[in-house]
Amino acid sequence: MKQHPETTAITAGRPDVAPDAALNPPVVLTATFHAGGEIGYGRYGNQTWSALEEAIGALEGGPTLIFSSGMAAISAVFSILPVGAPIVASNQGYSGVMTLLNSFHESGRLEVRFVDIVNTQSVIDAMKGAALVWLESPTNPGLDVADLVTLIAAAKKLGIGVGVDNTFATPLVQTPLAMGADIVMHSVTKFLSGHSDVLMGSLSTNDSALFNRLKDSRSFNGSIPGPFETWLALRGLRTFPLRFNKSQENAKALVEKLGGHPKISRVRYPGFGAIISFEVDGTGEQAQKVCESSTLIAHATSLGGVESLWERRRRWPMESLSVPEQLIRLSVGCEHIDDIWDDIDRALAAI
């Protein structure tokens, strides 16, 4: 029987039901296993990993592998591509991925064709002869949204692999595997675990051969998560829909308030999710002052936790130059909406 994601997040990845059996999976703290089983060694698997992988896979609709970080998961995808393989990717997105792709392009490891993902036809035009289309939608921090259905269909028609970073939208908004994508990636650090205490990534795919190649990449590159961190992430996942829905509700209320504020020149919000990017009507230094003036909203990098946090993205030297100096990315948490807004209003009053 098909369940709603709110139910799946709570029920998936549980141990088998038996008298006196634990309701929750245990933390399996071992690197060594007795011979004769399927795992063999701690770099190849762990029962705690399997529970979280089952839960994320149930939400995304495909078998899942977890990694030590989101960047480790993304790096595993790129690692299985041949040297010099052409890939199509957004010309502005998460700075870690942009930095990695730029270094690959400059070194010749990959031929990266950077595109504006909002311009659907230009993305399709760039696909000819490519090995992979890597789509981040919405993008980070510009919040541009790709026409995933059209782009995935165009890539598959050409026999090109498609990977989608689903960190911002989450499976509560979109399920790229159901659209035909080959790989869905998450920074589990963010909304799925949701408590700013875990670094982790995941990859989901319905292609068994691709799954095995990605699993080998994880095993032999050593990009494996710790069992305790995995257990924390699974515990966080149980409340993921509740947290995400509350944060999204808060974000939608804040968008209207931000749009009417005289010290804000532009608000970026795709209509869903819990991330808002807005531009202060002033300089980068003034935007930085706003972030430093909050008392409730944490001034920190990351997103997707129960707490609201923000930062001026261009404070990072590796951030894309296409991101305005005065842009603030706000990850909206689960606090009371009036308290969040009061803190924003006070911080803006500091400039």
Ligand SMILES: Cc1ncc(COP(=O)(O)O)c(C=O)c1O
Given for the second form:
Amino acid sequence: MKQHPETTAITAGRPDVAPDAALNPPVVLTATFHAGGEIGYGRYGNQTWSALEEAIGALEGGPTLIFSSGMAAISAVFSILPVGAPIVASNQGYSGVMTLLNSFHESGRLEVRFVDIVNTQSVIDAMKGAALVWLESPTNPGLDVADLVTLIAAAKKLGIGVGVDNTFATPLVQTPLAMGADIVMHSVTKFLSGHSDVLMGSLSTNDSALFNRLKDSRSFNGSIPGPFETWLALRGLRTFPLRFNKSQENAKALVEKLGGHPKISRVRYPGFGAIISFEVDGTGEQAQKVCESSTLIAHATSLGGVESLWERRRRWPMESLSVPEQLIRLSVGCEHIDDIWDDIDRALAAI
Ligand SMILES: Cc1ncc(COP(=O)(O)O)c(C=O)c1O
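Moving from the form predicted on its own, what structure would you give for the form predicted together with the ligand?
So here's everything in the complex, that chain up top.
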């Protein structure tokens, strides 16, 4: 019987069982290793990294590399593409990735064909001759969902590589490698580690040649995580399914309540996950005031932690102008649903 992810998150990446062996992997705080082994040096590998890589790999279904942040993981993918390579990517998504892609496009480092990922045919039309299709689904903060099965199949037919940013959906909702994607990426900072105390990223792939190129990119760009942060992320990962399921349950209940609130004009929710984007029926200033009026929900950026967070995304100058001024992105945590709702209701009463 195939093990359930709830079990895998708890069991994967443990040391071998032996009398007096530790149940948890140790934090291997060393830059230097004695000669003659497989690791060689602290920028090439670390036993604590291997434990987390084994656990994320077991959840996503492919050998995994961890990086110093989600952006470092994405950058490793782009770094192995030839100069000027055409790629297909969403015309909206996480602002850090959009900023990077725009700068690559402007400098000629890559030729980025920006597409509307909801329009499946337009994405397929843009694929011809591309080196890579990069899909963030759902998108941050628009929560648009790509038809991954159709898009991955179309790209494979054309022999084009596909990478999926699975940060919002997580392997509890979708496993893109099983759909045929070449790479699945995470901002481990978010749901996988889950406590807003670690920045980390990951890439998983079943293509061993690609794995080696990505590993070389990590080794020689030096985008490596610290062993202690890695250990914290693995500790957080043990409860990832519990946390995600609770946050998702809370989010589903909140979507109904938000939809019926007179001061909210639009609620975006893909039907799964723990992120909700909603628009206040008013101005950007009013939405900002709502965010600043909460007492339980932290007014902060990021997402995927046990604590609920929200922010008005357009407070960031780098956020896309296609994101409405009055849009608030809410990352639903694991608090009691009534307490979260009371806080939202009170904050909305401030405008
Ligand atoms: C969808 C998505 N991808 C990538 C990133 C970048 O991850 P990190 O902040 O860990 O570098 C983020 C960060 O918010 C994100 O939301």
